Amino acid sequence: MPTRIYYFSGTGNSLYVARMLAKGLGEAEVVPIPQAILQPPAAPAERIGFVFPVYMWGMPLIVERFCRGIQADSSAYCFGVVTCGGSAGGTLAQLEQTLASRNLTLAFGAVVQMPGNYTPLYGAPSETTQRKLFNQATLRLNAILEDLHASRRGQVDRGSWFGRTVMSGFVYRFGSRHLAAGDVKFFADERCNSCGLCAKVCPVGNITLQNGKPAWQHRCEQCMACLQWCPQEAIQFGPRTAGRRRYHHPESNAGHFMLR
C-alpha cells in the first residue's frame, strides 16, 4: 500500500479532507483511527498520513495514544494535516515530538482552515461563511497536494512559540486531562426519543441507553459527534447549547462513524 491516511472526525471536517487527499494522491487507503486501534493494518505503507482535527490547541487524545503506540517503518514518508476553525497553535509540533518517541519523522505538516463546531462555546456559522471556508480549504489542499506529489521535506507548521508554549503547552496540558470526565455535563433533553444514534457515533464507546436515555462513561474525546449528530438535537452540554446551530460536513453522514 503506497499511502494510508489515518483519520480522526467528529463531523467530517477532517474526514472530508482525509478523503480529499487520499483521490489526489492515489493509492491511497483511508483508516479512521478508532477503527485502527481495534484493528491495526498489517500491510506496510510507504506513506503515512494524519489528519484530525485541532482540540485545544493540541492533539485529541485519542490521537495521541494511538500515535504513541503505531507501528511503521522508520523509512516511511510522514505526513499531518490538521482542521480547525481557529488557531492550531503547536498541534503539528505536538505530532512531531510524537512520532519522533516512534523514531518516525513527520516530513510534511500543514493547516486547514474548516467551519468551526465546538458547540459548547458558538453555534456552527452560516451557510454562507461555511461556502467559503469550503471554497478556500480547496485550494489549501490543492497546494498541499502538490507538496505531497513533491515529497517534501522539512515543511512543519510548528506555530508561533506563543502557541507551542503557551496554548498547545500549558494550556492543553491542563486542559486535557479533564475532557474524559467533563461529560458530566452532557445531557438529553425531552426531545430525546430514544433512537441511540449518539452510541453509535461515539467514537470510543463512551455512551450507553439507560431506560431509554443516554448515559455517559467518563472517558469522552469531546469530539461532540452525539451532540452534532442528534436529529432531535436533543443532546446538549451544559446550560448554553439549546438552540445553537449544529454543524456536520454536507459531504458526511452519521453513517460514516458508526464503527461498532
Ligand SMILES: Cc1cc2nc3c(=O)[nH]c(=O)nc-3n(C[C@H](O)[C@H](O)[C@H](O)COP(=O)(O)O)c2cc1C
The other form holds:
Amino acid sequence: MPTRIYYFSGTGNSLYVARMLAKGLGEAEVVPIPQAILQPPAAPAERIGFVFPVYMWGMPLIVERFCRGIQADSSAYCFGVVTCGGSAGGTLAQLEQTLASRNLTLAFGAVVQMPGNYTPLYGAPSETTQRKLFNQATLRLNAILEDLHASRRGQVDRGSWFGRTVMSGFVYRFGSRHLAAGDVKFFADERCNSCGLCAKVCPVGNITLQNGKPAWQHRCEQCMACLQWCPQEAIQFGPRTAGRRRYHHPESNAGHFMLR
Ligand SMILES: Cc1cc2nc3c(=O)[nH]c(=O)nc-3n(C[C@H](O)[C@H](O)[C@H](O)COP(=O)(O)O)c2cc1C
Ligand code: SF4
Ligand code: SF4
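I've shown you the form predicted alone. Could you give me the structure of the form predicted together with the ligand?
First the chain shown before, then all remaining chains and molecules of the complex.
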C-alpha cells in the first residue's frame, strides 16, 4: 500500500522513527511538514502517517496548523506515532480530533519514548540511558510495524484522563500560546563565530543574521534545532543552558534539517 509519512523533527528522534517506519512498511515516502506546507504533495496516498515530537503534552503548533489544513481522501488509513521524553498526555487524542475536523479518521496511534531534548529544563541523558532508550524504541517500533502491517484500527493511545484534561487540555492550551514569542529568551554568547548554521536549520525561518549574529523573529516553534545544532554550543535559552549537554539523535546530522 503506497504510504506517505509526514514528519516534524528538531533533533532527529522523530526523523529516525519516520525513516524506520518507512523502511519497515516499504513503498513509503517521508515528507518533512515544513516542506509540505510550502509545497503540498499532489499525488494521493492510501496510507498516511504523522510522526512528530510531543511539545508541552500536545502537538507542535506547526503540526497542528498542517493537519488542520490537510487535503486527503477520507478513506485513507491514517496513523500517528509521537516521540516524547516520557509523557505524551493526550497528544494523540488531539491529533485524532484535528484530523476529524478534516473528515479523516486516526486508525492507529502510538507513543515512542526517546531522549528528551528540552535543554531549557535539562541536559541530554547519559550515553547509557540513551542506549537503553534506543533499544526499547527499536522493540516498540517493531511492534508498531506489526500493527501497521495488519492495518489495525481503533487502537489509539489517548493517554489518561488527567493527561488529556489537565496536561494536554489546560497546560498545553495556555502554555502553547507563549511558544512563538518565547524565543526572546534565546541569545548567542561570545562563542558564536557567525557560521549561519542556526538560520539554516530553523524549520520556519525564524532566525535572521544581523551583523553576523542570530536574531530571533518571534514565530518560534521551540523545536530546539538552533540550540542543539550550533557547532559552538553558543546558543543559550535563559540563564541555565550554558553548561548543559546538547542532544541530537546519533543518526542525524545538521544537513537533515536544512529544509528551506
Ligand atoms: C518545546 C518542547 C516541549 C516538550 N514537551 C514535552 C512533553 O510535554 N512531554 C515529553 O515527554 N517530552 C517533551 N519534550 C521532549 C520531546 O518530545 C522529545 O525529546 C522528542 O523526542 C524530540 O523529538 P525530535 O528529536 O524529533 O525533535 C519537549 C521538547 C520540546 C523541544
Ligand atoms: S550556529 Fe552558532 S556559531 Fe553559527 S551563527 Fe548560529 S549561533 Fe553563531
Ligand atoms: S528559532 Fe530555533 S527553536 Fe525556534 S523554530 Fe527556529 S530552530 Fe526551532
